[in-house]
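One chain follows as structure tokens, the form predicted on its own.
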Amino acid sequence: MKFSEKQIKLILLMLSAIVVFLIPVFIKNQGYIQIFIVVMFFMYIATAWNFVGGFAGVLPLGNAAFIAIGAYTSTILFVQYGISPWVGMLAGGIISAIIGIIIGLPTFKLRGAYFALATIAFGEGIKVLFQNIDKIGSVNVGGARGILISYSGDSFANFQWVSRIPYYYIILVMLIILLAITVFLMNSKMGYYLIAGGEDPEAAASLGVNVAKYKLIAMALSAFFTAIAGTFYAQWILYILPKSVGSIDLSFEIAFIAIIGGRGTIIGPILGALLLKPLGELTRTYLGGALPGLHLFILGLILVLVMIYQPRGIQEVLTKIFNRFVKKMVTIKRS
């Protein structure tokens, strides 16, 4: 039977999703699950990352600053007033989605190096206010001693199971959602009209593109999505604190795996985090101890490597590797 190169690309990535979707099934370790939860989750934030990191073209350093307002919107309202963290999640979401038009409205008409400065101060004022702020009226938020999350038992309706594996489809699903919302607005005008405003904006100004637009709607999905890995976070982990929400270290850790990946690209922040989290992981597990904050010491070093010899990303050599290896198949099958 003959098959094209479409028809295998399409094959191989049917099968990779059975094998991710089963591995929960094979793999019994919950130690591994968490794993390959961590994994997803930074696919997840590094494509939400990507709408206006990469296919926008500016560079947010901010974006840890949306996962905690969506934590601590989803943990506050659960905690306090017993709203499910389904509801939580779309709250987080929409609130940061309008701070995010806010933020972009201003920062949008700087250029380079001045929007990343501009993104890393309402990141570490979103931080430092959390840290400082014990109550607003009667909202407990927690200040520096953050928030804990009582275990219920397990429910759905209350986002909390003993088990991993929960953890593992829910934010696969999520990761799924997210790539096909990608794929499509990327196909679509809007998302022609992104990139090229993101390539050029005044030669897509020129043309009658109203870049600011499309910026600000890029910047609002990101903070949208972005929000809700906050609540997935919370509660997944169960305890939220200022500094493990929303420090600059996680906003440079999700910009330099989607960059390193290949920003502006669906598929650059998945291979990303694949590549990287599990070194980053092993690298804080064995050596954090001794010498803590070696994990982005490394991706450091391995971002500067790649903007020298591969500045579009990891991704455009792997995909090189992949289509020979596609027409390789295709050729066995034809002779």
Contents of the next structure:
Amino acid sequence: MKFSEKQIKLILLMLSAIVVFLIPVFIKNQGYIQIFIVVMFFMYIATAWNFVGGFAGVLPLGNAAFIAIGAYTSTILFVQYGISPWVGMLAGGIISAIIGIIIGLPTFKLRGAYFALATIAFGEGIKVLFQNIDKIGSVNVGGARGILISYSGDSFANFQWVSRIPYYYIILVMLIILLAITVFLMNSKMGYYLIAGGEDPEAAASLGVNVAKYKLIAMALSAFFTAIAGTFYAQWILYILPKSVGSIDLSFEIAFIAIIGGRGTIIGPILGALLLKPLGELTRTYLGGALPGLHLFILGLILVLVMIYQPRGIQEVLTKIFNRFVKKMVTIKRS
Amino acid sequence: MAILKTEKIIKKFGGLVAVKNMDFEVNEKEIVGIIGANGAGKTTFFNCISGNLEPTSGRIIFDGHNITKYKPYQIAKLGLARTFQVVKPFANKTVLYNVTVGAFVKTQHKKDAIEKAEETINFLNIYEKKNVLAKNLTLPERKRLELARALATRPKLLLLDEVMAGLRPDEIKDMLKIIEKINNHGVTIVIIEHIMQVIMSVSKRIYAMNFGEKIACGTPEEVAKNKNVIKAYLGDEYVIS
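For comparison with the form predicted on its own, please write out the form predicted together with the partner chain.
The next block holds the full complex; its first chain is the one shown before.
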């Protein structure tokens, strides 16, 4: 049998998809499944970050705010009004997208570090708001105590299970959908215009690209999908508080993962989360007691090294190795 | 018929008047040159036309539209493309990708855009470079890419800002041929250039600028003999009266 490079890549992709789908069948340890969920969760939010941080070429450092908005919207709707988190998920996404556009309108005029600073301020602002507001009218926001979602039995409508496996499949499907959307966008006019505007706004405008419009669309998409992850987080942990869903640490971690993996590429955030999250979990587990916060220090160190030696992220090297491997497969099959 | 017309364009930066009362007209399918020393206001004038700067006062009419207050992307969509003096490629993308961005102006479909981009790349003889990243190109290649990208928008009018600066004489000859070829396809061209021989050979009409003002306008021969032009370029003592 002879395969072209493209076919081999497709086969490998299918194989890895099958493996990922079968993992819960073979691995019964809930602790390991939990780690897989964490990794995929970060793959997902880093991919959503990538719309703005990668393709539109600016550096948002406040994305945890969108996670918080998503988590709080669905949780408040569920706990106080009994509305299914699936509906709340959509509501949170839409609210988040609108806020994203409102934030994007003034901040996209800022360049480089100033945009990053503005988004940090926005992220912190949202967190402080959630921390200090106990009630808006009859709506209980919970303040710094957060909101506890009570467990009322396994139910799809209530987005609750004791087992971790349903969460595993939900985040997996969410990730696949988001990646499919990313691939589709990057091969469309929107993707070309977004990247052109990110590389050089002036040159893009001279070619008929409404740079501001495409950046705002990217921001709305990024905010929407990030908020959906917020709802997932709330239902997965069943407890949200401003510090866990809206912290600056989380905002930075999202950006670090995407940048170390390779911002502006589809595979970058995936590789970033795949390599960094298990590393982070391990250092947190084994060294967290003695040196809390060490995992962030290690992340920072890796970021510095990657920026010096691989400014386009680790995806560049890994893609090269992968392509060489595929080429070899082709020649082996031929001979 | 005039495809581009400017009326009394003034551009001030604080107290400095960079462009003063520019009346300018280009007819369809013409090649018009703009000459002038460094700082004469040529590029500022270009930026006013392409929408990168808003003129302090005056009016710009392109193809029947008053584009004075239009944004650059709106002007580009109307069919007025430009190149930049300092080339601005999308550095981390391939030549084909760069040109495809331009081609997307007239279509929604990637396939059409890529087809048009490949045509344009072929037209400018850089087809063998189509998969090279823009940052790895040489300067003459980058200038050509800049031109290809603008051309891929299928413009009616092309503003060329010093596309020949920094090129060797043989490269300049190639570029001149390309410009004439583009013009033969019905594209009107306005070109800024420093090198006198170059602009004289290619332009049908020339405007000369000095300190933001139009000092002469006419055929290349007329402009070359114009007293004001000689004064601006060489100094008072060279004026033969």
